[in-house]
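Shown next as structure tokens: one chain only, the form predicted alone.
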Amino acid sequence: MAGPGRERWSSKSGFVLAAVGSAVGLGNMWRFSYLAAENGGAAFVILYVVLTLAVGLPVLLAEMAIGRGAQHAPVRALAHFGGDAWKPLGMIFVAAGFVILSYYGVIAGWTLRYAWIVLSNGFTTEIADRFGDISEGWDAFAFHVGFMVVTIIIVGHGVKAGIERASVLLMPLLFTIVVGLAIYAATLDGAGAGYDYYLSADFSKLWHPQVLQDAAGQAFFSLSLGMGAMLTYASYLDRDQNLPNESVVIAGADVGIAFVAGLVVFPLIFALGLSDKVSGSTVGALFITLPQAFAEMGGVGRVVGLLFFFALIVGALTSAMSLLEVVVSSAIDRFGWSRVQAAWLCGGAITVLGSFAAFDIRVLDVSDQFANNILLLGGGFALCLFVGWAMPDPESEVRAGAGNVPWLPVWRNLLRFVVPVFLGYVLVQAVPDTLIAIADLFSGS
């Protein structure tokens, strides 16, 4: 077990808000709704909810049980329950957090840049022509560095004074902004067409392997699974915490924010006649089409756009804090560094790695594919095998603080038989395309 000096969350609500903050990020604010619109609308929403409950929630609870039980970051936590043979899985989690934050910080830097544009000059209808300059080059690198510095400072202040304090302040603000924007969007003429595009059900698309891959990847990325974030956050919990209840709250809040965000973006786009400009990429729609919509709205668009991009910044920051904490906590476990030292050294190294994505958006795209399709899904697959077959009595670990939970045998059987089979199938579909994309990047094609 960890020593008596290990940090703790100051309250249960503080942990839940921080964990929800880890789950709610840029993926919720746009990627989910875009994937839903492109992959069957309401049918995709149903598929995503089913996968979140049947695949995401079991893995989430597994991560939390390991972290709280071991009181360590991923590498030592897995060794605590399974011996040194399982340390490589913990290293995969740390590597996932490291890689994801490196390019996630670049995208978050774009949100900072757009918020600055709104504050200084407001959006113009030519914003689409500027995306190339905003997304790559020295400006992209500078805003990436600025975002990472803020993240490092918060994590350097610790679990209670840094991460929890920021989450308690920022998450209620994020919820308020998103719900307020959804209410406003509902008042716009033409909003109904946006709802139809977002939520019209086409169940025929659900049988396509790419749709299953998108839904599974979204569930894992959005819930911060397969990267050790929830495991690390749970390592700061006391054993009286009810993990099953809190895992349901975290997953529910994550799905809810993602769904409501779609009720914001599509009514805005369709009400302003920009539906033909919803591009074939999530990045293009978020950073090109929506700013054009805000520009078309005039003065009101300046306010709405600022609120929207502020919400993006908040979601990005709370997710980035959890990603950096995985790496920082692991460094403290391994090297005995102080928290401030670990935050700056690890955060600095991640910032340097992210510079490649800041200067070449192709690196960002391939890094995203590699992290989502191999590290997260592969890590989740291995975690299921660990908790399902190798970890001694995980059900007892979950029951601590929760009492009698009659569905825990179902949970473990899902981890043993159902979830790894599904994730294995998705991996088989995803890995070849990912390797081709990596090869194309290095070949320059």
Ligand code: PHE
Contents of the next structure:
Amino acid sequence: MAGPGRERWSSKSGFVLAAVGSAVGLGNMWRFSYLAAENGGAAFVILYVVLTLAVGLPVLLAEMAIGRGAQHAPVRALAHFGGDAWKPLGMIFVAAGFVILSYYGVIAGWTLRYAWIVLSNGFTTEIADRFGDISEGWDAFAFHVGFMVVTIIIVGHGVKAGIERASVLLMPLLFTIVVGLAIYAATLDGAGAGYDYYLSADFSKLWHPQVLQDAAGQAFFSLSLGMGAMLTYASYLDRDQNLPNESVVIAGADVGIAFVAGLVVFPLIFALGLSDKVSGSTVGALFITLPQAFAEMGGVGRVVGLLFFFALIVGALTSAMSLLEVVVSSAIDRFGWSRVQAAWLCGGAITVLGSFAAFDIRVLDVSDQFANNILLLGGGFALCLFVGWAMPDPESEVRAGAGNVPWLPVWRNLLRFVVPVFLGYVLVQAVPDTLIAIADLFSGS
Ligand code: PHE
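What's the form predicted together with the named molecule like, now that we've got the form predicted alone?
Zooming out: every chain and molecule, the one shown earlier first.
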């Protein structure tokens, strides 16, 4: 059971805000907007929402039940309920935290750099040409290091004084800014064309396996599922929390912010006539087209741009904290290190690993594909099998603090049959594609 000294969130809302902080991040603004743009607009949005509810939510509740029940970081938590045979899965989670944070930190570094540009002399329309210098090389690495140091310091302060305090302070700010920007965007002439683009549905695209894969990967990435982040955060909870209610709030906030972020991004781009520049590349919409829009808006653009990139930094930071926490809490469990020691050693190693993504954007792209398609979807698949078949009585873990929830048998059966079959189907397609992308990277083509 829990050691007597295990840390605790100081309040229910502290946990919820931290978990929402983990979920809401670059995924909601950077990945979501380009995926929606690429994959048929509203049709993709609908598919994504359906998958979040049908697949993401059950897995989120599963992670929370394991973490709170075991009161340990992933490796020990899985062993607690399933025996040592499940430890390797926990180790894969830790490895996923390492890999994801290594490139996530680089992208977060770009957002820091962009905020810096707005503060110093504002965006110019040449930002597209400069993006190459910003995104790769020593500059990218330096800002990545800066971002990682802040993350390490916060996580080093602990669950309550570090992660919770930062989330409670920053998340309401993020919500206010994103909603405020969406309202502002609605007032722009030409915003309507952006809404049309974002909200008109091209259902024909939905039947491509690639789109299903993207939507499933995005649902997992955006909810921070499949690598034990939510599991770890829930391990600092007491048994009086109502996990089903909280999982719904977390998923709702995550989808809500992604949706509202789209209401910011597309009207801005279309109002400034830059729609032909929404490139399908991973970085296009957010890091090239949008800053061009800010540049063309003049003085107002500086304020709007600063707020936008500030919100991105906040989202990235609260998500990075959870990625690092998975690794740090596991190191504390395993090696008995102090939290500060673990934060600097693990965070330092991740920062160094991130140099590969910082110096070669193709590594970043392939790492993102690998993380989503294989690590998170594969991790989610294994988690379903764990809770569906191996864990003795997951329903009773959920019932603690929630009372008798009538649909718990449905939940268990979703995890037993429906979700793993779906994820298995997606994985069969995603794994070969990802392996080809990795092979291409190494062969240099
Ligand atoms: N959910 C975060 C985002 O959308 C990313 C993340 C993935 C965080 C996995 C933790 C674990 O940006």
